[in-house]
Every structure is written in C-alpha cells, then in structure tokens.
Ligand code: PXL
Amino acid sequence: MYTNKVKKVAAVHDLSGVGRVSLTVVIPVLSSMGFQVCPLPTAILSSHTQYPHFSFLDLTDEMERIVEEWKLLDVVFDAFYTGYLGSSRQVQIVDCFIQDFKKENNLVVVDPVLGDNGKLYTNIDEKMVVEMQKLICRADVITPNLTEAFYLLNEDCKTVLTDDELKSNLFQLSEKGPSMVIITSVPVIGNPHMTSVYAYDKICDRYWKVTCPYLPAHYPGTGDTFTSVITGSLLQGDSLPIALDRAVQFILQGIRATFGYKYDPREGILLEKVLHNLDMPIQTSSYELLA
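Can I see the structure of just this one chain, in the form predicted alone?
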C-alpha cells in the first residue's frame, strides 16, 4: 500500500460557484498549509444561500457512489473535516464514511453547522440537530458557534455567560466524545467591540480563551475559514492555543484586508490577499489560560 507523501484531508462540504464559502475556502487554506484536500461535495450551488436566488444540485446519492469508489481505490486519509450538511441522511452517510475509513491516528474535525443568533438556519430542523449530536461523538475536534453549542446540549440559547458557565458548556460537549471543543462567536460582556473564542482540551484538562476586536461587518465563509485554519494547524502539530491564535489572527487579517473596500460583502473576505500569511509565524500571542 502506498503511504501519503502529503497528508490527505477528506473535506465534506458544499461547493458554491460564487462567494468564498465551504470548499472554495477549505481547499485554498489547507493547500496553502501543505495538505491535499479530497472533496466529498454535498451539493453544488451557483452561489451560496445568502444571495437572493441560486441554483442547487443535491449530491446526496452521488456522495455514496464517491465513497464506494474510494473504497475500491483503497484511499487512505489522514483527516476528515465536515462542514455544512444538507440533510439528516447526509449526516448518516458521513457517519458511515468516517467509521469505514478512519485509522487510529486520524484527525476528525466536525463543524456542526446548525444555526446562529439564537436560532436554527431555515433548512435545519430538530431531526438534523439529533443527527448532528450523534456525529460529534465521532469527532476529535468540534467548532460550534455559541448558538450551535446550546442546541447540541439541548439547552436554551443565552448570550450573556460567565467564564465558569462557558467552561461548563465546553466540558459537557467534550463528554460526548470530542477531545477538543471550540466555541466561537462568544460576546464579551460589556464590550460590544470585542468577541471571544473559548476552547477546552480534554487530554490536557485546560481551558483557553482568545479575545479579538469585533468589526461591524458580516462576511460569509469566515466560520469555514476559521475551522480550516484550526484543522491545518492541528495537522501540522500546533498546540490548541497556538491553533486558536493562528485562526483568529488570520480571520482578523482577512476582515481588515476587506473592510476598507467598497465591496459586496456577500463575496466573503478577500482571502487571496492574506493566504500568504499562513506561512508566517504567530505575530503575537493573544490566548489566555482560564483557571
């Protein structure tokens, strides 16, 4: 059997022709960090769903055929990275895919895309939440935003939380299986100009926090970009706090590179202007250890 000269990442995401989201973000980020991305596309769209209209081709049936072909080829992956999944059946396909292909030292990263701002996305229902609760049990790393974290825990959404409450949420999610839990988009109490990311490393039993400036702009795909950098950082051997720093700083650089232009924000951050920064060492360490 051949061994991978470059680590292979199976990336289960949709593909949008316009707008820097999902695979059009995942592939350049991970490729820039030195990894081969093997897409398992869930759907093809003319543009992402925040545009007023778009074409949509569901690839659920094709996903199963692709996986069967990979079995015949005896493809070996080093990591599995899932993002937006369009139905409970797709979640089940991915669950079986990971079970069939996962080796002992593989990394499994699940970005449980369910909702934001305290509610589920339009096409996500409670059945999907239940299936995602099962899928995160297979993950080594999960990266829910604050809304998704509460849905995964079957709790009412809150926006004002203490560090102790967030640590409890992180620990409860880790008890479901993941060794690393990262919660994004956490508001900073009393400071609307800042936002935080909280994380827990179960193996080291340490809680981490990174706070960064919040700019009043919304760019689709920043969550995909963040988790892609996290995935690449962990694959190249970074510790969790360094991976957090790298991802937060990269997103901030991307937003700042984009914010000053007269520009349609639906296209996402100007990724091409900052990709080279992924080769640079961390400029400043902004993480802190929570007692």
Given for the second form:
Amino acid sequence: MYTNKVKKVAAVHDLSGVGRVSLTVVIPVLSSMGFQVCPLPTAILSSHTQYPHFSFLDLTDEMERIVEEWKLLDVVFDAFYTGYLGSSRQVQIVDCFIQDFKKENNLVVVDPVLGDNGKLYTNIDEKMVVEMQKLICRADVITPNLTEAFYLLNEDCKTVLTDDELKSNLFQLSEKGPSMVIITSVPVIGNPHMTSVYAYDKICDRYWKVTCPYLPAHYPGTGDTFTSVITGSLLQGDSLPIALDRAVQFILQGIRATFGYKYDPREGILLEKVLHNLDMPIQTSSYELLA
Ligand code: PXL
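With the form predicted alone already on screen, would you show the form predicted in complex with the ligand?
Whole complex next, starting from this chain.
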C-alpha cells in the first residue's frame, strides 16, 4: 500500500473553458501551494455562466462512474473541496463520495456556489439551494459570499449589517455542522472603497474580520481563488486568521494586477501574473479579533 507523498485534494467543480473559474483556478492555485488536485468534474461549459450564452454538459452520471473507479483503485484523499455543482442530484453523489472516502482528520471544504450580488446564478435554482443546505452539514469549512449565506439561512438578502448580525449569521451556519464558517464580500458600511471577510472558528470560539480595499470591478472566479487559497493554507497547517490573511492578500494582488489594464472583466483576474506570490510569506497582517 502506497502513501501520498504530497497531499491529494479531490476537487468537485466544473470545467469552464473561458473565464477563470472553478477547476481552471483551483488546479493552478492548489498545485502552486504543493498539493495534488484530483478533479471530479461536475459539468463542462464553454465558459462560466455570467457570459450571455454558453454550452453545458452535465456530468452527473459520469461522476458516479469516476467514483466507482476510484474505489477500485483504493485512492486515498487528504481533503475534499467542492464548488459549483452541475445539478441538484449531484449533492447526493458528492455526499456519498465524501462519506465513503473520508478518513479521520481529512479536511472537507464546501464552497456553496449559488449566486452573488443578491441573486442566484443562471442555471442555479431553489432546488439546488435546498440541496446545498444539506451539503454544508458535512463540511469542516464553508465559504459562502454574503448572498449565499442568506440563501443558506433562508433569509432575505441585505447589504447593511452590523458586526453582531454577521456574528449571528456565522454562528447559525456553524450550528449546521461546519467548524469554520467564512462569509466573503461583505460591504463596509459608509465606505464603498472597502470590503470585509468575516469568519468564525467554532473550536476556538473566536470571530475574525479582515477588511481590504475594494476596487470597483466585478471579476468572476475570485470566490474560487479565495477558497482555493484558504484550502491550501489550512492544509499547510495555518490557523484560520492566517489563512484569511493569505487569501485576502492574494485576491487583492490579483485584482491589482488586472485593474490597470483595459481588459474584459468577465475573464476574471490575471491569475497567471500573481500565482508565484503563493510561494511567499504573507507580507502584512490585517486580521482583527471581533469582541
Ligand atoms: O465562480 C463561480 C462559478 C463557477 N462555475 C461556473 C460559474 C460560476 C459563476 O458564475 O458560472 C460555471
């Protein structure tokens, strides 16, 4: 029986040809951080769904075949990381896959990709929301953006929230199972140039906040980049606030590398220009402990 010489991450995401999202982001980020990514693709798209039209091949049936083959091969994973799912039926498949393969001390990260800016993405329906509400119960770490957090809690989306309201949302989500909950894309009240990430670590019973400059451009896939860095950082043994700092800093570097060009924002951030930064120690620390 061989053991993994580098940690293996089972990555359950779609493969979108154009626009940097999902596997085209997850693989380079986690590879650069020293992990082997084993994709379990959920769908193949010509581009992500924020383009006006796209082709879409649902891989639900193929996923079951892939998992069966992995069982025969006795593949051992160190972590499971799920993102955009191609159909609500896939939740059941992913749930069984994690139950069958998960070993003690494995990390399960669920990025509940559902929507942004108060709306669900094209192709995501209410049934997917209900299924995603079940999948997050299996996770150690979840990383909804503010819109997704409200959908997971069955609450109306709002953008003006106090620290106490955010702490309550984090706590309610952690009660469903995950020991770490991270909510991204939280507007800073009265400061349109800043954005915050809030997090709760149930084991330490601590709430964290990281605030960083918000450059006014919407780049798809930054959520996938963020969660990939969080996953790699936690797998390296970093604490939650250090993982948050790393991920926020990397996203900011990516946005800065892109923002100065006249460039189609639908393509996402120029990841290739900043990928090497993942090797470097964090430059500045900006996390805060929330009282
Ligand atoms: O980044 C999230 C995401 C992942 N996969 C697909 C998407 C999106 C967001 O639009 O369309 C296919």
